[in-house]
Structure formats: C-alpha cells, structure tokens
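Given next, in structure tokens, is a single chain: the form predicted alone.
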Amino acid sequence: MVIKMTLIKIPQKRFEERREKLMKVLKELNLKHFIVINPTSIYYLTGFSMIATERPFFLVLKDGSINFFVPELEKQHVLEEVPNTEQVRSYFEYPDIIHPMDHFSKFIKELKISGKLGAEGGGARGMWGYQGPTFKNALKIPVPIHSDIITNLRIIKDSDEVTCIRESARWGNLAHQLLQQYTAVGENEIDVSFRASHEASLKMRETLGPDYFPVGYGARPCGAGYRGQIGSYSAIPHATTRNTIFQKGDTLVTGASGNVAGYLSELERTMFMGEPNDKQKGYYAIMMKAQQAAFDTLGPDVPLFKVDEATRAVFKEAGVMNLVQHHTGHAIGLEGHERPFLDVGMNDIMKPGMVFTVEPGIYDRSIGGFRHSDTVIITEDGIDIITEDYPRDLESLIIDR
C-alpha cells in the first residue's frame, strides 16, 4: 500500500477562518461575544483538544480573540498548544467551596465585555455528575442560546478537512484489509480485532511520520473491527463486541476507520463466514441496489431527503421493509455522526464539500444483518466515493477458512 505524503495537521490558518466565519455570522445575530462550551466546537475554532469532564470548561470569544476559562489541571495545556490566547483564567477544583461558575462570572467582568453575548448552550455541559448554574442564572444577564451556529460551519468541508477524511479512509482501507485477512473459524472477535488495528496502527505511524499522532481522548491512529455484529447478532446494528468466536455460516459486519487531526471516514462491509446460503445472498443483492440507488441519486443541489425515498423505494419494492431499521446515512467529519442525515425528514440541499456515509440495511435476527457503509464526498459534479477501493462484491468477501 503506497502513501503518498499529505496533510497531518489542521494549519492554524484554517482555524483563524473558522473563527472569522463564527464572528460573521454573529454579527447577523446582533452579537459581539460568544461562551463555546462543546469539546469539538473548540477544537474545531482553535485546535485544541482536550478530556472533557464534570469540570466546567469554556471558550470565550471576545471580539474574536481568544480567551479560555479553565480547570486548573488544564491551563498549562492551554497556554503551549494555543500561543495566541489573549487570556486564560483557572479555578483550582469543582465543586470546591466557590463554585467554578462564580469563578467565571468574574471572569466575564474582568474582560470587560460590552455588547451582546451569546453562548453555545445555556451553561456548563451536563456531565460525569456536573451540577451547576445556568449562564443566565451566574451572569446575571440574557445568555441566548445558539447551539446550532458551529454545528452549521462544520457542515460543508474545506479543502483541508477533506484531504484529512481521505487519508482516514486510506488507513481504514489497511486495517480492514488485515481484519477480513484474519478472519478465520474458531478465532475470536476481539484478538482479530486488536490484531488488524495494531499492525495497521503501526504501519500508520511509520508512514505518517513522528510528527503524526492521532486527535481525540482515547484515540488510536486506526483500527477495524465487528463490535460483535457477527452471526444473528449482526441484525443488530448498534450491538457491543460479545467476545464471540467466528463460525462457519456467520454472517458479519464490519466497521474500519482511521484518525487524521481528529477526522474520520466510515468503511462497513458485509462478509460472510464460508458460502452463503440462499437467502443470505438474497438479502445480499437487496442491500447492494439500495445502497447503488444511494450512489445514483447523491450529487450536488439534490435535497437530502430524496437519497432515503430511493433507497426505502428499493427496500419496498423487495418487500423488505419491514426490516430496515434506519435511515441511509449521516454525515461524518470530527465526529463519527454529524448532521445532516440521510432521511426523509432532511430537505437540506447537497452542496460541494458536504461528507456522508451511505448505508441502508437490512436486518433479519434469524440470520443477520447486510449493511455496507462507504464514506461520500460531494464534489462539484457528481460524488466521489473515497472508500471504494475496498471490495463491494460478495464473492471477494467471502472468508473460506
């Protein structure tokens, strides 16, 4: 597998566009000043990323410029990966005897704000047993609420971030190869997992260089895995690993990704533990002309919506869709869901930049679920799907040991 070099790291240009793009669009809504609150909103606006936990934990952006509010265990971390903070205030603990949000009520006095201001969500995030005030409550002043104006940036990708998801597809593309390779009867899910994920990682690593490292709290450079989707227990999409050891006659699904400056893709692939019996294959050839419906209707100035009326019209039309179980698909970026989704209930327009998984599927607790994913760029033209590389036919994933 040839690697060529390519984008590890979000320049710090990027990130001083985003913010310039959040001020504009605040200034639409009549404010100055803005509390982002949401981990991934502050990596998304400043490159930092961080363990959230019950500590409050605050971006404020006053007239742009930056200013953090912090736990004490986090302000030297601050302070080396993002050099231009105009300011940086830390409390010692939470709760502790005064509370963080009172801490943070000076703090906003002391940066002497004037004009409107405005936050991601009314207070601190509701987390690992967190209790406290609301910004309206601790500020003493209107807060309004605006979760949605990062969440709207994030949707359409620059040329950076899309460089980044290609290159996790690329490393997903690797571990999968060296799961499906693995594979075999009597071997056990989780040591075929690690085993691919690992030499994967490792060859990741190597490639990328020393200045790569993955972004995220517990990430690793790539992996691929079942998460227990194997036999019956891959009709249910969301299952948890099981510890299961692989049969013959196991249906399988899969899941690959890699992490390149916190970006993913999405490679899912339906395999099967020796030949497939009839209405395994059945199910197959279904689940394969929803997801092409997907691939033929997807494309630029199309609304959303049409992408999950034609893979439902396919399901329907098999009389089938009484096993669906949801919508075709989501978009993807520095999470592994974003918004928009793939679903009748979307009339969002696809517009060029936009990324989104594509996988209808269909579930039969008798014998399994049939789901591919494959990770989709809108382009100025047409699509292009960054994860077909990897096999989509039934007979190259076909595991016969």
Given for the second form:
Protein chains: 2
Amino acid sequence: MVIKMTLIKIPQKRFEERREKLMKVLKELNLKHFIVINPTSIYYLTGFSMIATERPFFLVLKDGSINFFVPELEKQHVLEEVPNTEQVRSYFEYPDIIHPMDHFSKFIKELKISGKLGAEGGGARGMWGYQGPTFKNALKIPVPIHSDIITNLRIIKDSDEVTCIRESARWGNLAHQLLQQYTAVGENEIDVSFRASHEASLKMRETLGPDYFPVGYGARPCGAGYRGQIGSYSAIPHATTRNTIFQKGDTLVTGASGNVAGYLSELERTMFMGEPNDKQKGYYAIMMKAQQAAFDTLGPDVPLFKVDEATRAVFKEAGVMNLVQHHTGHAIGLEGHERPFLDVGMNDIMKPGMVFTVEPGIYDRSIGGFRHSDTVIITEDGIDIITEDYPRDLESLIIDR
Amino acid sequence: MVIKMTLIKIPQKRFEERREKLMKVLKELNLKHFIVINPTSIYYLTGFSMIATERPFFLVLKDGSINFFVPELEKQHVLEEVPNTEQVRSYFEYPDIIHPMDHFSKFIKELKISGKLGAEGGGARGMWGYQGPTFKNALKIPVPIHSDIITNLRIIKDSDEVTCIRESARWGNLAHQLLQQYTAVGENEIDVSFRASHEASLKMRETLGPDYFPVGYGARPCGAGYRGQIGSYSAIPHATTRNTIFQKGDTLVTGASGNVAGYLSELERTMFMGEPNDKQKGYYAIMMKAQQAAFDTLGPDVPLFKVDEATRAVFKEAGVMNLVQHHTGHAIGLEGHERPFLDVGMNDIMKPGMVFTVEPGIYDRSIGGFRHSDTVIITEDGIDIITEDYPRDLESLIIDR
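Structure of the form predicted in complex with a further copy of the same chain, given the form predicted alone:
After this comes the whole thing, all chains and molecules, with the earlier chain placed first.
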C-alpha cells in the first residue's frame, strides 16, 4: 500500500519563485543576467540535479529566462527535466579539440544579451582534472562575481522545503532506530550501518511510492551509521569509518538522515555499549545541559551568536571548555552544512524558516565524544525540534547486547 | 579466515616519494613552499583523509616539511594519522570572531618562510557556505597559483597504486555479479543495488581483514548499481536513480567499483532483461566493436587522441556517430574521473602506469544506452584489462528472470 502524506518533489512554482527572487537581487546589483555554476544552485533554481564532473555545465539566466550550456551527454536529460527552458546549447565534450569555453563564448554572443552579466564564480568549477580560462578571459568582458547571492537565498526555507526536511527527519529516525537495534557487542559498524540503511530505505521507498527517488549522485533514500565514532574514536568529531567492532564500554556517536527531494535533516545520538561509567555519565549530562541551553535560546529575532554563547556558558561552568572542538551547529537543507552557523562570530538574526542542527559536543580522547545533533526549525513563535521523537535520555540510549 | 593477498593501505614511503617529487617540480617553478588546498591532494601527499567542510584546511609544505593548518576538530585526528608532521596549527572554528584566514596569516608569518610561496588555489575551497579572502589578500604577499601540479603527479600511478586499483576491480566484480544475480523483472533498482553492495561489502571486509577500511566520507567497501540507467533511461548517460522497477525488454547499464585505500576502478556492463531484439543486438555489436578498437589502440607511447579516433571510426562506419554523446574514457584513481582523457583533443602520450576507463557508448532514447566500461592499465609492453574477468559477451549479460 502506498501512502502519500507528504511532499516528495518541490513544485515547479517554487523554482519560478526562486528565480524571480534572484532576479530582484540581481537588479539591486545592477545586473540583468547571471551565469550559475554551482550544481546545488542549479538544482535550487530549476530542479535539475546532475552528476557534476569536469565538464563545464552552466545555467545562464538571460533576463530571467532559462538557458543551459551543457555537455552533449546532459542535453536530452535537461530538455526532459526542466520545463520552460528557453534554450539548451550543448558542446560535444571536454577537453575536445575546441575548448568548451570557446563554445560558451560563442553562445553568449548569440544570446545577444544587453545589460550587465554577472556570475556565481570566476569560471567553470575546476574538478576532476578540468583546466580552462575564466569567464572574464573567455568572454573578453568583465563578469563580476557574486558567489553568495544564491547561497543566501537558500537561508530561509519556504514551507515546501520545510515539509521535505521534516519528512527527511522521519526516515532518519527509522534508520537510526534500526541502527540502534542491530548494534551489539561483536558486530561491525559497516555491516550494521548497511543493514539499517538498507532496511529503512526499502521501507521509505515503499511508503513514499513509485514517484519518490533520492536526489543526487550516489544518494540513498535514508541511512544511519557511525563513520568510525566508536569507543575512544568517538572523540574525533570527523572520524571516518575504521571497520570497527563494537565492544562493551564503548561510547558511540551516530548519524542519520533521509533524502527528500534532495533535502536533508540531521539526527545524531550519543549511545553506550552497556551501562556507562560515572565519567561517561558526567560528560553526557553536561552535553545534555548545553543542548538544552541551545534549545532555550533558539528562536525568531534572536542573534545567532547567542546560541553558541549559551552552550559555551554551560561548558565553562562545568569546567570542560577545553574539551570543546566546534560551535553549536549549522544550517542544513540541500547540503549537509549550510550558512549561517550557530557560532559566536555570527551576528545574523534568526528568522522563521531557518533550519539548524543543534549539536554542542565535548570530546575526551581517552573516553569518547558526547554529542547529540537535533534538527530545529525556527517558527513564527519559537522552534520545532523535528528530530525529538528520537529519545535523548541516557537510559534509552544504552545498548545491552 | 582472513586472507591478505594484497595491499590495503599505501605505505608511508610512497607519501614521502610523492612529496619529494612535488618539491622537485616546485623547484623548477622557483618555489620553495606550497599551500595545498585540495582534499584529494592532501590525501595523496600525506595519507590523511578528511571530511571536507566549510572550514579551511591547508597543508603547508615548508621546504618539504609537513605543516597543517586545521580546525580544532581535526587537530587530534591529524596528529594521530600523519607521521613526521612538523607542526599542526589549529584555529577554533569558522566563522568565529576572528576569521580563520587571519589566524592563517599569523601562522605563515610564524613559519618564517624564506623563498617563494605558491599555492594550489587562490584560497580556501569555497564550499558549504564559506566566505573568506584569497591567500594574496590575507597574507599580503603574492602567492602564485599552480592548481595542476599535484593533479599532474597523480597521472602515472606507482606499483602500489596499481595494486590497489586491481584489488578494487576484484570487488567491483563481485558486487556486479551479485547485482546481476539479484536483478529480475518486478524488482526495484534501489533494493537490488543495496542488496548487492551490502553483501559484496561484507565479503570484502571479511576477506581483507580488520585493518581494511574504505577511505573517504560516506565511502563503502564496494558497490554496484544502475543509477536510473534502466530501459529507455539507459540512453541518458548521466541519469540518476529513479526508483525504477525492472521490466522485460529493458536495456540496462550498470556500474560497479571497490574502494581500496581510496583507489577506484570502474566496471560497467550493458545488460538486457530477456532476449534483446535485433535493434538492441545491432547497437550492442557496434559498441563492442568500438570498445575492441579502443583496446587495440591503447598502449605505451601512443597519443591519447588515437584511441578516441579509433572508436569514432567504428561509430562513423556504422552510421551511428549521431548517437555518440561522449569520448572514449578518462583516467581513474583516487577520483572517479581524472586527467588525462581518451579524447580527440588530447595529444598526451600514454605511459606505463596510466589507468583509464574504456567506455565508448551509443545512446538511442527510444531503446536505451549501450556502453561497457572496463578499466585498463597501461603496461611496459601493452595493456592489462583488469575488469575483463567480468564477461562482455551478450549471452552472459541477458537476465531471464
């Protein structure tokens, strides 16, 4: 049975709205046209998700109209997936005998743009062995760079984006439940993570129906795992998988998310293999207090730095500021981390529609890391912790197997 | 039982060799010191694999010595994983009250470098909402950019790299076998891909033993899948998953790889759901002929463009050049695509130790895509097709379930 209670795709009108907003910002900058180079920005503005490679791929907004410059292998793909496309110009390949940027220069001339042209970056994104000239050098006109305007548009999420992020959290929750269920002394992190992610993804796919798919190259519907944060290695916040076997006494730090129209959430829990000792319990309690201080501070009209100050106050009072290695959190949406940050250096004001991870942590290399991460939506009158269905109390997070 | 017949980590002496080679190239450019910004380059030179984020992370080679500039949450990680590190300087966070680039400027002054400093890029990689000044503006000295020298060092693989890529191919092969085995009419691409990847990864992990782990954020040991290239959508070379159900008559295009010390291989096959019709068989035969023409042309001392010319000659003769959407292949190693490319525009000469994918394809939107990809090592006296254990003949690739 297929139950559709949620949004699984961003409606076309949203992409139109976003492009209109962008054109208004461009107008204020005295720009009429814009070259978009970031794949996330292109998805945000058109709904087209690509496998980014060395081949230049640009969206050219000519007075607001959609024009694509793409490698031949993306031409048909774009034509089918982006309605209201004015033009798709393809070049055969990179590097080829004629460089794609020479074709692009011709294309821009043929577009006969009048008025100023800007760009999201200096040229094609240089990845996977790409070499090429800047826009300025290829087009032989000044092309002012405004790398932030689309990223900044993404800061306030509209109600459809929030719906997708909520739905992502539901499936992160399921994947995490299974992760906790399959974790046991003697089991291996890679296996447990694969099993939980596979089973939860299957359920998600069945529930959301045949029109659902995860957006992005290599994306899976949902998943959960440890990426090496097991035992004392959980004190390395950015550890990666070490093929670790769970042992009694381990402190664990997890991560889980779902992919709904490319939107993400973040759910992380500190867990224990067996009853934690007093030191583990002590760190856990401090971390919980810091996270609560963040929840109590988060809300509309509050400057972001206040949240980081609130968690630091807890850590300082507990005498563990030396165990802190990062700020309280970051925005999240189409990317795993987004601007703005819950950081002492951020004066921006929280507004409804912003979405943050709240994840103050402390790290003792001899014992482990202590960090929950919850995803929070700033609402008109407060906050909504969309991952709070997953228990945060210590008793619920002890694995006695 | 744990059988270790292969390499699962790059030996430290290789990282030393690579840094020495880099220093020689720098000397020719009249540079004494170098700022490395690309995470793949940092791994290539030191063996340190990171989760790349908005936080600036630089390797500074001061006269060849290893100095890291990292966010606090990576300090301990780097200290433990990179031997012979001269210094790890950490800043607390990005954005923070003092911008990381101000800390970096101080760090460079304290390093008291004499002689010219160059960099792999103009500044920190701008991802996930990062904003900051260029090296030139932050350091207030000229910092010439040489974005290609490390990428170019990676073109010729040493024998340990080749061993890892070979091992990768073994596990790509297993994942692909399982993918083919589990694919059946009525099954779903997400499920089949998860099941094959999970089972093959488990076997790989068991076989390579407890010291093995896949390198990279979100990396799995090995995997195989379709990413949407099913039925007529297989004619979209860069399709992404559509949550598709397999149907009788479908043309399929697959992909499989393994991760050994971060090194990759590529195995792709065109398969059919049931006996293919004459048109499918015709396209398949042309594609096979083109791939054979590439194999026949590949080898040491041959210019790269010759290979692409050889496949084009086959496609032209068969009258299907209009169905071609990309060149013959690309180098592969630590990244999915690498320089150089098997492309008509590439005059570089093939040398022993280069590794390429060989994947000429044709695409008919009404029927599907026809592309095998095999990974080939250029040897002293010819080529070694390391994915050839997987059958390429049509009969072996028909799925009658």
